[in-house]
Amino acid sequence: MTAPALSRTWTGRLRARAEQALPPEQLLPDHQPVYVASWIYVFGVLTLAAFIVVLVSGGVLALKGPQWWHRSSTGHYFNSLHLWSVELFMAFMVIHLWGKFFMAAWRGRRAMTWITGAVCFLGSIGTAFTGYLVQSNLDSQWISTQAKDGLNSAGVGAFFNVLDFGQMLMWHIVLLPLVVGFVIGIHILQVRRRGVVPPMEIDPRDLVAQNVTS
């Protein structure tokens, strides 16, 4: 009795489209194909786990401003935790990217999955770059002065001034993490929607026919 009424509202239509695109059994699956046990499929989850550590450690660093980690042992710890989680995040992401490239992960109508992953990689490079610029040490000064001329020659210096510490700090702790996090969310939903890409030698139709899952 309530279904026709819901279909006449935008919330009902939106819910129906969401349930059609991402049924609960796909959004939160309780089993995966057996080939997901291969080590190459681990790096996507490792990238996500490292990203969570990056956000948590960066949030702690932001609690007391951009200078305290130079004078506090606790700040040194979280600064190191943030740095190494970023290093692992980028390393895991590169391995994940190349692994999926050689698996042609855009197969099976997964082009948007591949595109969002590539955009996330590019956004992460920008986020890491602004992170180097807000270290408040000689390294950050040298990096900013070296990057200044290149960015000015590209015509973006007026909008992205690497010598402006406040602007770079806001890009690093607000804008770019929001963009990267949003794209990661879309990427995960695309993986849930289309499923994990199978190895090149496996025909997905055979998996469906044989119901080969673990």
Second form
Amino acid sequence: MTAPALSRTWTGRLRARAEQALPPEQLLPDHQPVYVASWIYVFGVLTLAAFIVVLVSGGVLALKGPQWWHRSSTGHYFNSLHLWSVELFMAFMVIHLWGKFFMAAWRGRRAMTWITGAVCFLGSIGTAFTGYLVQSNLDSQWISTQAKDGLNSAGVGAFFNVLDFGQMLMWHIVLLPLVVGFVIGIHILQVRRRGVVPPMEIDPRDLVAQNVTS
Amino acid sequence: MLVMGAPINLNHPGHYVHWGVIQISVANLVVISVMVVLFVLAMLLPFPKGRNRR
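For comparison with the form predicted alone, kindly provide the form predicted in complex with the partner chain.
Let's see the whole complex now, leading with the same chain.
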């Protein structure tokens, strides 16, 4: 019994690496730097809150089915709840994106945080698009027949057929939510790992640059 | 049901504004304007102070 056998297993190595990258006090902090006290920093968590409402309302719609969401008043309510939570999700996410873009939030080894956020944005557009396609009404028929020409011209129509309701439904309720949810998880872990990006005027690298030039 | 109805009647074709080559629905223009206003307010409005902030 010279060395603990646990550290030689892949689970032991993975645990040690995870604890090193994300120590508990960093994973669930109870304090934030003073510069986080600004409304512009609220839009990230607003996006996350709206995303949870999107998932829950979408789950209820999946359980009850299109006859329910088209014909019953409760179904109409959840249908609208799903739509408006998506509207808020996209709006909050874009305002979050504007804020992070203008504060150059990729500074300080935060490139992966920025990239995962951008992938979330693109994945959300795809998820919203397939959501419009599976409304099962005239609006979704119009959107799918318009979109098919564009996608066919890009050469993807053979395996991403917007006229195939079943395929679009699976993309909307299984594949894309899994991808977006997973990437959002990675994005949040990256924020925890690197911390919230500071304003430019207190970035240490900027202070050094000012000293050099002055 | 009237109480629960939408405050604005949306049961008609959308209105569009044209500005040269740019064409956008009034609904989308309103949403984008509200987002810009929210963005500006988020930077200007003071944030309430917490008790345990450092």
